[in-house]
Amino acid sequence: MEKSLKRASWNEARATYEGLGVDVEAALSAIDAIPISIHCWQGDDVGGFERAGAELSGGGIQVTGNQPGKARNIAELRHDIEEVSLLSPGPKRLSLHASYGEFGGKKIDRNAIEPAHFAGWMDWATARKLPLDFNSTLFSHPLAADGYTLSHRSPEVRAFWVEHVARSRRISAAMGKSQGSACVHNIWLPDGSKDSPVDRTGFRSRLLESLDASMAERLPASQVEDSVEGKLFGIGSESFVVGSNDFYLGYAATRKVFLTLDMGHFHPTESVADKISAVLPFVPGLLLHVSRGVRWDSDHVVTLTDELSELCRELARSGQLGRIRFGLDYFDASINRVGAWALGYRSARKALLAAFLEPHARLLAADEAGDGFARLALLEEAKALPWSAVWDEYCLRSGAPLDSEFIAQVAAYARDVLSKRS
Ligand code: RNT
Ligand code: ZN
């Protein structure tokens, strides 16, 4: 019964869009060409598996909440990722942090990690047709405990982290090679201070030197896409962040690496959507970290906000999809982790869909005619178009639950799997 009603809404929606000059099938194909990279770290509160019970520490990021059911080992995390995949329609990748390697109970420090520690992930991901992305991990470590890594005053500490990033790049390249699709390697580091330093210049010149040293080895762009991620502030780095957006914009433009734009890393009145067209002429590509900032926190679960919708519209309008990567970045331990994980994915996918259903030709015509009123009115009309009927069809075609089935499926997994974890 419900499914036949869905059919009727779908047919009606398709006709409505046709009337506005929008080809719904083309929009569905367009979003099917955009993989969303699922971040591994929502399942275990950014703890990683370097040792049993490892936890996020330092770095100016924080997970709050104590919902039971957290993944305690790699097998549980993989199980959860499989569930998130079932709940999430559309093409996916998986973004791993370096702290999620398989170290077999041995103490392998960050300056000793190798592709072999990720061979299990590569096999697992290949079997599930899930290409991998990678992240250096420059936090939750004694040598990052005072808040500095690549820009540290100590040459020994810097050398340690340079080696870590260099090895992370090699691991990324190994992944890219084996999966036949470039692995995006993201570099984010927490360096900064609570109060204003006097020697900002010193920190930034050391970061520049360290980054250059870690990227000295030339690796094929077909295997690895390095990307640098700036930030406005973190917890404990309110007055100074060495790797600010300005710093990395210059770095990415001159070193020809990708720039990461995290939606939670800018002043709330700044539009990350606006940055896409401003930055793309100068960098080889962008990695979007799809997140949601709320007051001081940059990593709330993604929901269908105006910021996300606008970001996806700008992405759809850019005509540069080949140079934009799309990854999730949020963590919340206060609600069902798997549910939160998939909810953020689904909202991101919905925003992409709605963006590609925009009556683009009409809007552009109003824009080009200088008819500001018609443009504004059309944009308002577009917000209420029946994209949710197209979303239902997309879920049905891909075998993912409809919104009306989503909560129950998450609850069943909590009952059957998560509640059995202590
Ligand atoms: C932190 C950055 C970074 C992290 C992940 C865990 O502010 O957004 O991307 O969230 O590396
Ligand atoms: Zn981020």
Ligand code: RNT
Contents of the next structure:
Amino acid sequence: MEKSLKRASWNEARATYEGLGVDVEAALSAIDAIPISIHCWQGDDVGGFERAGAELSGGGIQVTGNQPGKARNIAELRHDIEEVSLLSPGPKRLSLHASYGEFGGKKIDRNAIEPAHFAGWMDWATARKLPLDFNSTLFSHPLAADGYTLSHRSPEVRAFWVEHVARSRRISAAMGKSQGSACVHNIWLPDGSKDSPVDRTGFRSRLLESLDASMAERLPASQVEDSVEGKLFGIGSESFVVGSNDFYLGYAATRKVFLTLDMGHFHPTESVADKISAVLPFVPGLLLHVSRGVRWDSDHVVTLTDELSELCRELARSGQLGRIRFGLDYFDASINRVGAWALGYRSARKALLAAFLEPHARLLAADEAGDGFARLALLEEAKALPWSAVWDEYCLRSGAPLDSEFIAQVAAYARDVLSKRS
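Right, the form predicted together with L-rhamnitol is done; let's see the coordinates for the form predicted on its own.
Just the single chain follows, nothing else.
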């Protein structure tokens, strides 16, 4: 009964959008061409599996909460990812950190990782048609304990991390070759200090040299897309971050690599949406990390906020979808991890859908005519359009639960699976 009512609402919504010149089927096809890269680290609180009982430590990031049911090994993490996929409509990728390799109980330091340590992930992902992305892991390690890695004063420490990033790039290339689509390799590092250093130039000069060394090997663009991620501040780096957005914007533009824009890595009054058109003319592409900061870069679960909606509208309007990658980045252990994972994904997908259902042609005509009133009125009208009925149709076509079914399905998984993990 409920689904038949949803179908009736869908037909009414489609007619409403057609009256505004919006092709709903084209909008559905557009968002189905945008994979969202879900992040492995929501499932185990950024611990990784380099050793038994590994937990996040240091690096300017922090996970809060201790909800039961955390994935304790790779098999459990994969099972949880499969459940998130069932709960989430639309195409997906999976973003892995280097600390999530299969090391067979051996101590493999990060300057010795190889594609073989991720062969199991590649086989598993291929079987599920889930392309992989990758991240160097420059935190939670003794050689990052003082807050510096690629910009460290010690040549030996820098050399260790340069080798780690170089190997992460080779692993990314192997993933890209295996799956037949480029693997996005993202570099974020925690380097910075609580109070301002005197020699900012020294730190940034060393970071520049280290990045160039780690990316000296030329790898096929069809296999790996390197991206660098800046940040305003972090825990323990409140006053100085070596890899600021200004630094990485210059680096990406001159070295021709992607730039990562994380929604939590800027001042709260900055618009990440506005940065898309400002940056794209100068870099090969952008990686968008979708997160939700509350007063600081707190990586809250993504919800359908004004900031997210504006980001997706700008993405839809840009005409540059081929140069933009879209991924999630948050972690919350205070609520059901699998539910949080899927909820954030669904919110991001909803924002994309609403953006592509915008009456773009009419808005553009008002813009070009200089009719500010008509443009503003149309934008306000668009907020109340029945996009939720189109979302229901999208879920039905994808085989994902409707919003009215979502909580119950998450609860069932918690009861049947998560509750049995001690």
